[in-house]
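Just the one chain here, the form predicted alone, laid out as C-alpha cells.
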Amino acid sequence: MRPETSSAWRPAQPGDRMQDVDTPALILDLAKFEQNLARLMRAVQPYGVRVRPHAKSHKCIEIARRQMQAGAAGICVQKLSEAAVFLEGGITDVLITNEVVGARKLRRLAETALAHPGARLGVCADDIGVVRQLAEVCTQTGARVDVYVELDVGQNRCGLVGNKDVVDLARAVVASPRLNFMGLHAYAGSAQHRRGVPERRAAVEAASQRAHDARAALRAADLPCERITGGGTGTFLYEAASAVFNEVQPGSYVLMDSDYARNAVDPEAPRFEHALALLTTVMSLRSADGNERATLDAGLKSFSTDSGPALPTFSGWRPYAVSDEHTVLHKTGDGPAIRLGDKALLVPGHCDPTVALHDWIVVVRNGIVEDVWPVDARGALF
C-alpha cells in the first residue's frame, strides 16, 4: 500500500480561509471567473457566433459545465483521452482540435464515440489516408464521428494549404456514411500573442481570407461547409466579426495568465481578470550583500516557465531564481514587508501547462474556500 499521494491529499476544504490553504495550490477567484464567463458571452453576442471554449486550459469538468451553462455550445480538447474525460463528465459536444493518427487510436476514437450515443465527438484531419482508416473503423464499430478539415492559416504546424487538397479530403469524408463532414478548422495560433492590436487583426484577416477561399472551393464542388471554427483568447473578437467564422474557441480567457496580459489591449475587446493564481508560502527569509530575499515553496513542479516565471500579485518583489521546488524573490523597491510563513499569490505566465501540474483547483470567494474542483483530465496525454 502506497502512502497518501498528492491526488488524495486535498489542499483545502470548503469553509477554510484562503490563508489556511495548504501550499502550493491553485486558487480560482470565483468572482473574477464568473466575470470572465459573462464578459466573453456578451462580447460575441452581437455577432451571433457559437462559442466552443478550449478546455485544455483548465482540464476541469466543473469549469466546462459552467461554460456550457453560460451559453457555450460545446468544448474543445487537444487529446482523445481528454475528450473521453469530458464526455464521461456529461459534456455532450466535444471537438478534438487536433489530428488523431494510428490504428489503435482511431479505434479508440470510434469506441469513445460509440460509448456516448447522446453526444457529439469531432476530430480534425489533414490526411486522406487517415480519413479512410477512420471511416473503415467507424463502419466496423457502428460509430459516428464529426470531421473537420484542418487548414494551415499560418501556424505552420498541421493543416492543408491548397484548396484542391481541401476539396479532395472533404469528399473522402462525405463518402463515408459514418462520418459527418462539419466544415473547416482554421486556428491562427501564432496570432494569439502578437503584442500589437494591428498585428493580431492582420493575422486574423489573413486566416479569414484563407478560410473564405477554402469554403468557396467546397461550395463550388457542391460540398457543404456548415462550420468554420477557430480563434483564441487573443483574437476571438476578430474572428467573430469576420463574417467568415461562425464559431470561436477562446480558452485561457476564463483563467487568464500574465503572458496574455502582455498583449496590447484593444479598447473594443473585453478585459479579462486574472482569475487563477498560485498560492505559495514564504519558507525562508534572508538578507545578504544588501539584498533581501524571500524563498517560496513552489517552483518548476508547480508552474510552467515557458512564458516566464509566475509573478507576484504585489509590488516591490520580483522572481530572481526558480528551481524544482523553490522560487526566490528579491526585493526591488517599495513593497510589502514579508514575514516567514506569509502566503504569496503568483500569477502564472502560462495557465495551460501550469494547471496540468496540479490535481486540485481551490475555489475561493471573498477569501473563503467554497469548493475544491479536481483537474479531471490531468495526465490525459494520449
Contents of the next structure:
2 protein chains.
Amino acid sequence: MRPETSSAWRPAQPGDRMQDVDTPALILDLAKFEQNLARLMRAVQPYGVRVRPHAKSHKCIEIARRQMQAGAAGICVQKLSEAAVFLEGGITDVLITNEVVGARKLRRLAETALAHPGARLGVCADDIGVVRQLAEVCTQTGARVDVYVELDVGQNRCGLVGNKDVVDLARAVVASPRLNFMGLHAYAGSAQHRRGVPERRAAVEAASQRAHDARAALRAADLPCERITGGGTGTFLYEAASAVFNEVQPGSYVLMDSDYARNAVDPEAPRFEHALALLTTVMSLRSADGNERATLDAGLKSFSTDSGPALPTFSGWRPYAVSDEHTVLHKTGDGPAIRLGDKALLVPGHCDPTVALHDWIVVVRNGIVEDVWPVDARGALF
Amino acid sequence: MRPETSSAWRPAQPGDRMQDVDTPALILDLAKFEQNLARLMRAVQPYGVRVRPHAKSHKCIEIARRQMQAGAAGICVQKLSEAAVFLEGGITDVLITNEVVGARKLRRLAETALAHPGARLGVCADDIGVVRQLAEVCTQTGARVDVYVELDVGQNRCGLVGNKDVVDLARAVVASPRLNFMGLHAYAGSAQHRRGVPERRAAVEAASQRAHDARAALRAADLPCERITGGGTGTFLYEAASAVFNEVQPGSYVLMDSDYARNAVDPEAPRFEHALALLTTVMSLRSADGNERATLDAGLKSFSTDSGPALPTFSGWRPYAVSDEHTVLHKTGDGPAIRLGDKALLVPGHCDPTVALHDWIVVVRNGIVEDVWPVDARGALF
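What's the form predicted together with another copy of the chain like, now that we've got the form predicted alone?
To see the whole picture, the full complex is given below, headed by that same chain.
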C-alpha cells in the first residue's frame, strides 16, 4: 500500500479562486472542456460512426463518464491496468487498443473481464500464439473477451501487414467460443501529427484502403468484421468520412496540447480549445542584469517535454531552461511585468504523458474551482 | 482520496524470479545499489565533509533510510511536499534545496516543521520579502526552520549573485528568532553534465570561489556561515576537496542513468554502477520484411526522454521510436535474437523524472525479487 502522504496533498478545494490553487497543478477549464466534448460529437454526427474516446489522454474516470454522457459508445485505454481502473469506475465498454502478452498478464486480463460481467472488455492482437493462450485462459476461467486484429497501417509499431496473416489470426479468434472476434483495429498513429491537411488526409486514405482490403479478405474467408476502429484527434474526421471505419478513437481533443495545435487547421474539422493548462508560481526572479528571468516551480516532473516544453499562455516570455522542478523563462519581447509569487499558466506540449505525472486535475469555471478530480489511472503502466 | 486500483497492482512479490516481474517495472539491482552507497561514502571520507544525498532522484523512504545508515547526515529534497513524505518516513534532517514561495506554502512549511519537532527542516531563500513572510508565519505558529541563502553559482535559475544581497538576506534571517541561518546553498547544477573533467573541475572552482567570497562578506558583517552545501553526482568530489564546501548533495549516484554515464570518467572519482533499470516485455515482433523490429511495452509514461530514450542493456538493437506506452527497437547489428514475450532491460536516460513515473521499485538480488519498495514521494509536486 502506498502511503497517503503525497496524494493527501490536494492542491485546491471547491470554491477556491484559481489564483489560490497550490502549484504546480493541472487546471481544466470546464467551459472549454464541455465545448470540446460537444464539438467532437457534433462533428462526427453526420457520418453515423461510433465514438470511443481514448482515455489514455486523461486517465480520469470523471472525464470518461462525461464522455459517455455526451454520447460515446465506450472508451479506449492503452494498458490492462488502465482498463481495470475504468471498469471499476463504472465504464461498461473498454477497449485496450494494444496487445497484451505473457501468461501472467493474459490471466489478469481474463480475471479483469470476469470481475465485470456487465461490461465489455476488448483487446488487440497481432500474434496467433498469444490468441491461443488467451483462448485457453478464457476457457479455463470462463471469461469472455472481445478481440480485434491489429492492422499496421503505417505506424510500424504493432500489428499485421499481410491479409493472409489477418485471416489466419481472425480464424484463431473465431475458433474459441470464449473470444468474440470484433473486427480490425487500424490506428494511423504517425498520421496524427503530420502538419499539413493533405498529408493527414492521404495517410488516412491509405489506412482506409488497407482496412478495406483486410475486411474484403476476411469476408472472402467467410469471417465476420463487424467493426473497424481507429483515428485520433488529428484525423478522426477523415476516418469518420471514409465509409470504411465505423468507430473513431480521438483522445487529446478533450484536453488539447501545444503539439496538436501546431497541426495546420482543416476548416472542415472542429476547433478544439486548450482546456488543460498547468498552473505554476514564479518562485525566483531577477532583472538587475538587464536579462529578465522568471523561474517557475514546475519542470520535467510536472510536464513531459517529448513535444517541447510547456509554453506560457502570455506573450513576451519564453522557456529558456527546464529542469526537474523548474522552468526558467526569459523575457524576449513585450509581455506582462512579472512579480515574485505571480501565477503563470502553461500549455503542455503533449497532454497524455503530462497528465500521467499528476495525482489531481483541478476543475475551474470562471476562475473558481468547481471540483478536484483524481487522475485515477495514474501509474497504471501494467 | 485516490482509488487504490492502480497502486494495488504490484508488479512482483518477494521470491519472484526477475523474469516473472510484471512489466514495465523499475528494477533496482541491490548489489550495485549497495556498492554505489559505499563508494560514495568512501570517496568523500578523506575530506571530512557531510553527505546529504538528494532524495529527489529516488523519492523512496527505504532508500533514504539506507543512505542514512551508510552515514549520510540528512537528505535533500526539491519540494515541500517531498519533505513532508520523508519526515513522516522517519528521516530527521531534511533540506529543501529550493525556494518556497507564497502564503499558503509558507504556512504549510511551518506546519510541516511543527509536526516533526524532533527533526530539522531547512529551506533555501533568495528574496527578502519571502524571508520576512516565513519569519512571521514561524513566529505565529511557533515553528523553527533552518534557512540557507541560495547563491547563483552559474545555474542562472534561482539564487543571489551580489554579496551585498547575500548579507542583507542573511541579516533578515538572523533577525528572526524562529529562523536558524545555516549558511549558503551553492549548487552548480549546470556543471554536473559537462562532459569533460577539466570543465567540471573549472565550474566547481568558480562556484567555490563565489561561495568563499560570499562567506567572507558574511563574516565581515559579523554573520555566521556554518555550512556551505552543494555538489551533485558529476562534481561532488571537487566540492568535497574545495576546502570551501563542507556538505555535498549527490543524488543520482545511487541509481545512475545513461546521461551521467556519458560524462568523461575522472580516474580519481568513484565509479557508480547502473543500479536502476526498466524491465519491459517484447509485445510485438516483426522480421518478415528484412527489417527486424521488436516493440516493447514501455514508453514516455515509463521513462523520461529529456536526456534521450531509455537504452537497451544488450547490443545490436537501438530505439527507433518512442510513444506513450511503446518503444520500437530496430536491429542495427549483431545482437541477441528476440522472441515475443522476452523481457528486455533498459537503462533510463535520466533517472529522476523516470522514477517519478512509477509507484514501485522492484528490488532484486541475484535475479530474485527481495522486496518491492513504494516510490513514496511520487506525485509530491507541491
